[in-house]
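We begin with a single chain expressed as structure tokens, specifically the form predicted alone.
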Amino acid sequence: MNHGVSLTSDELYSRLKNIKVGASVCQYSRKKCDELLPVINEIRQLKAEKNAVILVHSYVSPEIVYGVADFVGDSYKLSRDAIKSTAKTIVFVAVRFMGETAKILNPDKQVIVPAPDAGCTLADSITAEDVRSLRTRFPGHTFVCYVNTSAEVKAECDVCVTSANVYKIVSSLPNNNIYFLPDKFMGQNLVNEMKRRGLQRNISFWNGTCYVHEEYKQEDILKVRLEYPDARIVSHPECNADVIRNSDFVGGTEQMLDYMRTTDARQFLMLTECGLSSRLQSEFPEKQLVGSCTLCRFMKSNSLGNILSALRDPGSAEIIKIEESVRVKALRSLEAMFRYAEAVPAAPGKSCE
């Protein structure tokens, strides 16, 4: 997404001017763009000098997505982008577990997470010790971990998944006995989807939640459908089963964007972090968003300021370090994910029936 070293004020404003998702932090005047531009261009110049690449999740602030990112996407896409990059330094602008995933895949590269306190309620809900205890209680189960987990947890599991490929991968596993962690809502949605597909799977799951997605309720959808009967409801698999059941489309963040890009519908209620709403408004301004916007405090803890600081002189807390024995074990679960995901034809999410 990042072409050339410096941006002009006109270029930045053209990328950000259509974004109006509610919070003042996500609205951009010409004056605000002019104020942001010096820091943006300093970051762009510095990363070129240091042979660094900036990977950015769709949930972070728009001025980062459209100002300094080389690659933007969801967990799966960015994992692939990290592998492909020839840069010696990866700046992962997201949350810590994503930086750890990049380090697992790129042990010889320096990986920096600019916001070292950028946690995740899902990743923080379970430890490696928890998984080892679960394995004694659920012998003979294949342990499937969501990418929203620490390197230590991935190291104790058999295969990693993302919201974009979880249904495909679990459908393909040779073992019918599955333990899924850490998201209880995604776990229940996984149970329901396997039943819908007519597949025999004995699935148990952990009790973690994403604090953003657990806020969404069926009532939110019903209210919007009354006021905007033509709106399409697009939701993330981390939402609860009632939300999923009443949605028109369910998928990972990139799948959601693809759906909204290709459908003829003009109005959408998007039930995920509002960074994705910003991308829709910037890239498809003819589409209309209805309903509310929800910020993730962890993703939004990334800023142009801490990116610049991390590029100049990263502190020890910002540099990802993983014990090699843990990294090697965690790598197996990620390699299993790539193997299963690429062996199954990709699908653009699930249309609820």
Given for the second form:
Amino acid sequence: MNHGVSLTSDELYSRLKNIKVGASVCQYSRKKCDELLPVINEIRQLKAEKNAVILVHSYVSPEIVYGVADFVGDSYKLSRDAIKSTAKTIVFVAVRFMGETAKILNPDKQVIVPAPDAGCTLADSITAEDVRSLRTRFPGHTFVCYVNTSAEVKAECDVCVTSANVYKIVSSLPNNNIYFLPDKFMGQNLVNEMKRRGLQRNISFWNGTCYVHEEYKQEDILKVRLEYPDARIVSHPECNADVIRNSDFVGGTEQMLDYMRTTDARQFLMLTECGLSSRLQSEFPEKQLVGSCTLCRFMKSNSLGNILSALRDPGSAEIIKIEESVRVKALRSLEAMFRYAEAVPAAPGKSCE
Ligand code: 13P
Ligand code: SF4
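Please show me the structure of the same protein in the form predicted together with 1,3-dihydroxyacetonephosphate (13P), now that we have looked at it in the form predicted alone.
Okay, now the whole complex, with that chain kicking things off.
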């Protein structure tokens, strides 16, 4: 996203000034931008000297997204960006499983995560041992894992999916017997969508949840619909089935942004983490955000300070290492995802391709 080495205070302020999401941590005065600028420019200088690239998920704090990121996006796009980049070092500013995914795909690059303890309630809900035991209970099933899983769990599965391609990939699998993990809401949404598409699928799923998305309720939507009848309701597939049924658009975070970019609607309720609402306000100032959003404490544990220190002198916890036998097996799940996601034409649907 940023091409020159240094950013000016005007440039930074113009990217951040429209963001008014929730808490004051996500609001930016001219003075606050002036205070952030020295560390932002130190990071930008250091990454140029070290031939590093900074990949940032949209949920991370806006000063990181608009101050130091080379690439911003969802988990699918960032995996692709990590492969495309020729940099020696990837600084992955998100949660740990996303850094691991970059390492699985780029074994010869150094992958650094500035917040090494940034977990994810979905990824932490299931272990490789759990998958091995499920395999014995569900023989003959294709094991589909959401990307929000550890490298060890991906290594035990057949194909990985992200929120951007889950419906498309499951629609095109040759086996009707599917075990989906770890998100129970996405699993139920998958069952409903396959039925809606008239596809015969016998889908079982694990019982994990995202603690951010599970909080959204159908009542939130009904209230907003009364107050703002023209607002579009845009949801992430980690939300429950009632929320999904009442939404105008459902998709991964990059698809949600594309939807806002391409629709004429002016008002949106975004049922996802606040980072995406911040992107809406920064990049589409003519559009209005209605309702509220929620923070992911894991994504928000990244800071300019821990990025600077990880880039200067990464500790061993910040450098992603994956045992080669695990990496090679996990890579097969990711390669299967790329094959299905990019080769198969999308089936008609309101969301998630
Ligand atoms: P996306 O891939 O849609 O950005 O989702 C990642 C995530 O963690 C959602 O909570
Ligand atoms: Fe995990 Fe939920 Fe945070 Fe996404 S928002 S990283 S699914 S805890």
